[in-house]
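For reference, the chain that follows is the form predicted alone, supplied as structure tokens.
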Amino acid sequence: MAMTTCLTWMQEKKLQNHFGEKQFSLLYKASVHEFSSESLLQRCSKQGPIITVIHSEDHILGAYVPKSYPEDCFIILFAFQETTISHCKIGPFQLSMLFYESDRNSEFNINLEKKEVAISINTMDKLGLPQCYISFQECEVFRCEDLLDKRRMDGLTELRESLLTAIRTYEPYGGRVCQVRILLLGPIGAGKSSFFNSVKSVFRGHVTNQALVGSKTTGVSEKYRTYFIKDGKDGNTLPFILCDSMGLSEKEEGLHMDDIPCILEGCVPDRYQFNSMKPITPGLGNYTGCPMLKDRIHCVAFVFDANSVGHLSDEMVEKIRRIRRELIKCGVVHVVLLTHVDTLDLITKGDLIDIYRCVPVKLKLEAVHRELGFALSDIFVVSNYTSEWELEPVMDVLNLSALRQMLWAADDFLEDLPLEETSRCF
């Protein structure tokens, strides 16, 4: 049976970030492996950097050792202080000096057999602890590794290339269209245009910003845009089109609800100038009267900012539910993209490797599921390029994974079409 730590996710995350975006692997747990210094050192020697965590009734404290035992090194002591972590440096000496009384270390000593930590007055003051002797109930030792070490980066690069190949060679279901159309819908400022820019950047091989992105409360996208993307590798046009629309708003300046059925049917032409007060109608603005299957929307992606998705107004929630009813009526499969997760509290770029296990992200997914009714399996996390100058494999993998899911969703729509509608292919 696998060991589990006594640290909460929040505590573990704060420690990981405090010592430089580390990943922890539990090597030793005193209640499992015996309260014995010999047992601890046997299990934790030659493991690289390690961190020892002491759990008492009132305190969590410990020591970070940046080098493998039995090398000498400076050791960083730490203690949780409500929402912060205090620390100080001692040494240099070997890890074993923490667990055996020695003249070389009179500042901090862990006696596993007695379940007691002895701390000098000077060290006690630096760590903000109230006493020199602290009894404890548990001791844990973790191996510390960089979240983005070479092995993980090599794995990400390999996965990125696999996703790129899968999308480049994708063929829409049944050959019914040459390219699937994916409509991006969401509140103003959610990151729709930024997602398009991010996807294009991956395939072009450098960060690019074709779609304008801004911070106006009314949004930047006021035209309907259908973006074809050429692959920077061979110049071929990729088998999908991303359609960017005006943002949704509780007020009158957002996308008019009556425009949405026209967009879904393929009646709205590229570069159509939206009018919040007057929806498109036949004969207005190059309205396409007889759209073909290739002109229709085959998948819709709702785009939400992870920071604000839990605080949508009642009006916005009702508007999204109304759109979903229209999508269900039309048989269009729809998913959710959550943007800006890398700006959530305690989340770092290294967390994007396994972002769906992060507690703040789980809470956001559950909020979308609870408030808007989307299935958890239809909610995907993406990471848009907003301030980066170079491509990041971990961000690319998230965006490409979401894009692949949308292509599969479009296939579901095409497969489910009645036979009489498939004849509108050409």
Given for the second form:
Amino acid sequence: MAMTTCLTWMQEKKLQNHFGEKQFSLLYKASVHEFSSESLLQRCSKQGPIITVIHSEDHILGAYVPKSYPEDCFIILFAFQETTISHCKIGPFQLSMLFYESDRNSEFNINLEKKEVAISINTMDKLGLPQCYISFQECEVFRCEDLLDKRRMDGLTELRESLLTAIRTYEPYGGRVCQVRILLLGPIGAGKSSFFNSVKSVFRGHVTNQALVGSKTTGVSEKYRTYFIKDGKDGNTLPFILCDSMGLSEKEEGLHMDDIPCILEGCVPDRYQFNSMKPITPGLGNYTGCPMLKDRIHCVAFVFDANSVGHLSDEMVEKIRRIRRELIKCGVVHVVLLTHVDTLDLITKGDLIDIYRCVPVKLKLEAVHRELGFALSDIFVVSNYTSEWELEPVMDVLNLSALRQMLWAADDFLEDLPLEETSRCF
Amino acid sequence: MAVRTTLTWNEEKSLQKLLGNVSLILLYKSTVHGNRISNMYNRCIRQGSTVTMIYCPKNSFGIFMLGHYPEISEGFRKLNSSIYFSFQKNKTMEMTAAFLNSTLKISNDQLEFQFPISPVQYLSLDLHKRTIVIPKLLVEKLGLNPDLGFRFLECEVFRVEGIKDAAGYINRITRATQHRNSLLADLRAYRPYADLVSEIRILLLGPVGSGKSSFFNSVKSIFHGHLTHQAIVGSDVTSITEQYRIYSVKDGKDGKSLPFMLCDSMGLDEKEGVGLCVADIPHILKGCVPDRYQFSPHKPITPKHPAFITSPSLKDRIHCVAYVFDINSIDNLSSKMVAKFKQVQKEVLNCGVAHVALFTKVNNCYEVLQDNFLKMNKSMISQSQIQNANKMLGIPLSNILVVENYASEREMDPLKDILILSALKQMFRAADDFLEDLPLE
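What would the structure be for the form predicted together with its partner chain, rather than the form predicted alone?
All chains and molecules follow, beginning with the one already shown.
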């Protein structure tokens, strides 16, 4: 019999969040290691905080023990309700009191040999359970560790440094340009400007807010901005430029669709004031008449808020598909960024460490793939700085990984260019 | 004291990757749980496959054991398939590994791994004294410091979760990367038959969405060492690829061009007037169609087209055709698609070009190959899709290739690489056959 938990991903996640963003390591499983309290205690002593989970036909309940057995401590009993977890405190006493009948604990007793839990009426009420005796099929014990412990934080900081170095020393393919231009496109309020701010913050070493960030309803960026980023306050300019456009809207107020080809070709200058009603035309203002390869967009990043990407209006979906077809026609490589992934239901900051394994995130990626047609491996999740005052290595690692992917994508675009186009003027 | 592994996070991650994207669950740590054999044993029996790590001041040493620890009923002795590996601290983790059968014997104070060679050699671990004795055999295989007995600082045991297909696991882990690398070297060194051309051209033909462009992306990803997106893929109602593309692949970002080109065409559609025109195919095969030619589903290319290559030479021709299919769609191809495909095949046969079938999107690439990675295994061959293809396309089994493109994942996987590179190698051979078969003029 395999040592894998009977909890579903969702159940495990809810428990982990309930007890403070923990990670669970399965130590004991009764059906594999015998229904014997001795066997359980042997395997689960000196393991730090542990959680015991009982699976009965109709209920999942158990006990969280915040200290290493055999220390005395308060024990938190819990039971899954339909949508929530009810809990109450007993003790203080040792973990073993839960498994042996004793005068000190008459509240909650697990008899592994009989596969039965006896619960006092008082506790039964608090946990919202319907009966005093519950017979069960399985009992599992997990060690609980903090998701973002020092060991992982050290690893993340190291990883951040190596990503920073890779990006600092990046050279666009074949030396065809000195800097690659990445265009951020997406609905109003998706987090395009915030993404720029987040990237800049990592290189600056503290959280910055150069691009003014607006709200979901109007979107603040009405000007086209091409942002260069310096490495540190007085450092070298980095080998990429993030181009921030006005947000897309299903109504008339957003970016004009006809502006997009001009942006891609590099005809739109920095600080150009967008007009939702009228696209840029040659001769208008400071229209760049003869853009070079270095002025072109080398990679497009579609930016969506992970929370709302499932509820885009039909008009917006159609708009995105149209833009995507246009990009395919022009041969411009593109990726997708899902922002605010840390605010998805059930997801916490600690999950960012291994975010692509999280079920809600997988579902989001599949939805984007299905509805908008992007390839799964082209979709990346990021986490923008919104309310943070200090840098978070785990967020930086996510954002920098996505950025490195975009640089690689830009390389693909540059490599794919016909030779004669690398010097041609458009 | 907290129960936390001595491995750094990065070391743990590379170890997980080396063992095939598994998870490691720490069960026992000698400095916390006591340094008696019974302390270790009680926590580690009936946990499935384990890794035992021994940390020395300069390097670390590990034993992966497939299956449970031995129990009382087995007299505390058990024959195991194991991998022995070592790595140095604070370096990018590279594992030197040896795969050996050994009998694990647990006694009062020692773990003893006995190697069935003569004279018998032992690896023994004394938890209480914190000493380890490594036999000469392992010292040689792992290239360790010849100092055979030393004291260690700490011993940890992990449960290994996520092993797919336990039967072939050890072989996969220890030999896949090696086999992948040797395939890569073969392909780099390949030269087309009699140097008739410097690069062979392989045409990818198949239904819309069968994974032609993804195959190119996958091949390029392997040679670049990370996932690439040069050919734009994804899904839409019609074919994403509308241009004829002749892709050359470089060996790394700034490397040399490799001796092959992958020619990506528009997808075939069962309806007339949609997708690639069958009448375009002879022109493509002869090399008359230029790179970036925009296909028109209604109108095949004619010699009047300004970019039409009127007198293509041998190097412009297609030397091998790969029919690309989604393996999951083979059993329910519409009769219209089959009919269209027959037409396509007729055109290819007329030109005498070599061909292979390439099946993409196989669900479990772990089960495709035999243990030595040299051919498809029997259960794969007996699958209805393969049999169907064999009958419908009249392609011999050895020219039916199975791959899983890089489409939804973010990490490279040596086993996927093996399938993709093996497919490419067979295409090279088919192209060689074609070149050899050419009349002298």
